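The data below hold one chain only, encoded as structure tokens and taken in the form predicted on its own.
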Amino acid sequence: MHIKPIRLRNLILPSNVAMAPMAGYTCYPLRMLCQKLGAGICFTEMVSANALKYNDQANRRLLLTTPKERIKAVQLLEGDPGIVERAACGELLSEFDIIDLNMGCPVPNVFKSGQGSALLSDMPRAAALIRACRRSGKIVTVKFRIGLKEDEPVAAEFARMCEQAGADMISIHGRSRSMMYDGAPYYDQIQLAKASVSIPVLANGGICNCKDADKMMERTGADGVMIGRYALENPYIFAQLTGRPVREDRYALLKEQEELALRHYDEPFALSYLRSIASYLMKKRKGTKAYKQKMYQCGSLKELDLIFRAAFAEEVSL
């Protein structure tokens, strides 16, 4: 795919390859890793706009960032425009350049609350959320799916609504809410949405290698791609797509993640996070099941490091 910068008002994304927001994963250390490997923008985990009023440890962890994060983008989940406006204009989000509104989460409890992908069937309220967020003065992006059901697509109409309401960029997951995370993406729906708007469009869904990214770009005409769970298994995909040289092996990347996690979080969180990331990085390797069992039974970072060294033995520099 052709790598190019994307302009969002006065902000320039250095590449048109994005890391998708993923609950439980895209904390500060992982965003810094993906930025280093070539991602032009990385989003926080999904944050409840309403929960920000509590200003608790969990939210502070989700919102943690530093000046080293080149472009700061937070994803908000909410269905009430008033709550979104207060959150967007609030002190807790003051460091963030971009607010991404989640209008695609398919999880049942989110959907039943009228948030996430439920907004696909309520465009007036979705538009009100975008307008409310715009009043913060921040750049506003929207992530959504092609529709609730694959035989009832709304991607083009929803894309037009987003642009008219003031969104600066949209990201389209090429699956319906009913498909969850399985099945081939509907390239034609992303293409129709792209043809309907003048703002940048990122295409998401089913990208597991460079060929998939090329196919997505060719078949949709999108301005860039957004990569989700495959990037956990192979974060090098960002370097492969952008042509950025990388020397570090997986073990070295894990050690860097450990150092960042310990610098900014407590040890229990660092241990839990590293187990999750390592589980993806060692996917399809010989002995993975046994290593995972050992990882989730160990109780310290020292023990965990010994497991990492064994699992990635061929990559460890002694």
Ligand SMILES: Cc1cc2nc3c(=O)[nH]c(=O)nc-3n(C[C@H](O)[C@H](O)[C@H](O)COP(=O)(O)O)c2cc1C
Given for the second form:
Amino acid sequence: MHIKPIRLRNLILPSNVAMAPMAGYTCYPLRMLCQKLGAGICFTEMVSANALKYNDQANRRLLLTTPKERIKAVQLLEGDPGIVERAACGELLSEFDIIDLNMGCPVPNVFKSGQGSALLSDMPRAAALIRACRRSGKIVTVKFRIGLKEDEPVAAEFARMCEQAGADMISIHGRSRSMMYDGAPYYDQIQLAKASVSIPVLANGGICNCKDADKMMERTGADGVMIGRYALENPYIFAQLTGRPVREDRYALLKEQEELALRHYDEPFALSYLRSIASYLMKKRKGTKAYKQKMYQCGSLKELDLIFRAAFAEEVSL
Ligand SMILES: Cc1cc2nc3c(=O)[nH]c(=O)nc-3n(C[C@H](O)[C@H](O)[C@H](O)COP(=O)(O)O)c2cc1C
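Would you mind giving the form predicted in complex with the named molecule, to go alongside the form predicted on its own above?
The next block holds the full complex; its first chain is the one shown before.
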């Protein structure tokens, strides 16, 4: 695919390859890894705008960023424009340049409370949320699915609504809510949406290698791609797409992640985070099941390191 920067008002994303927001994964250390490997933008996982009022440790972890993160993008989940505006204008998000609104989450509890993918069938409220967010003066992006059901797509109409309400960029997950995370993306729906707007469009869903990224770009005409699960399995995909040179093997990447996690989080959280990302990194390898079991039984970083060394033995150069 053709790699190019994307301009969002006064901000330039260095590449048109994005790391998708992923709950439980895209915290600060992982975003720094993806940035280093070539991702042009990495979003925090979804953060409940309403829960920001608690200003607790969980929120502080989710909102952690530093000046080393070049593009700071936080994703909010909320269905009430007043709450979104308060969050967007508030002190807690002051370091973030970009607010992404989640309008795609398919989870039943989220849907029932009128948030996430429920907004696909309530465009006036979705537009009010975008306008409310814009009042913060920040760059606003929206991530949504092609519709609630694949035989009732709304992608193009929703994309136009986003642009008219003031969104600076949209990311489209080419699956419907009812498809959850399975099945081929509907390229034609992303293509129709892209053709309906002049703001940048990122296309997401089912990209598992560079060829898939090429196919996504060709079939949709999108400005860039967004990669989710496969980037957890193979974060080198960002380097492969952008041509960025990388020297570190998987074990070295994990050690870097450990260092960052320990610098910013307490040890129990660091341990649980490292287990999660290592589980993805060792997918489809010999003995993965046993290593995973051991990881979830071990209680210290020292023990975890021994498992990493064994699991990534062929890559450990020490
Ligand atoms: C474990 C997990 C957590 C996710 N969390 C979020 C989230 O917080 N916000 C969001 O917009 N999408 C979330 N998603 C959806 C992804 O961003 C992405 O749209 C989806 O996985 C499709 O891309 P893929 O086929 O490349 O994985 C999540 C997906 C998974 C599997």
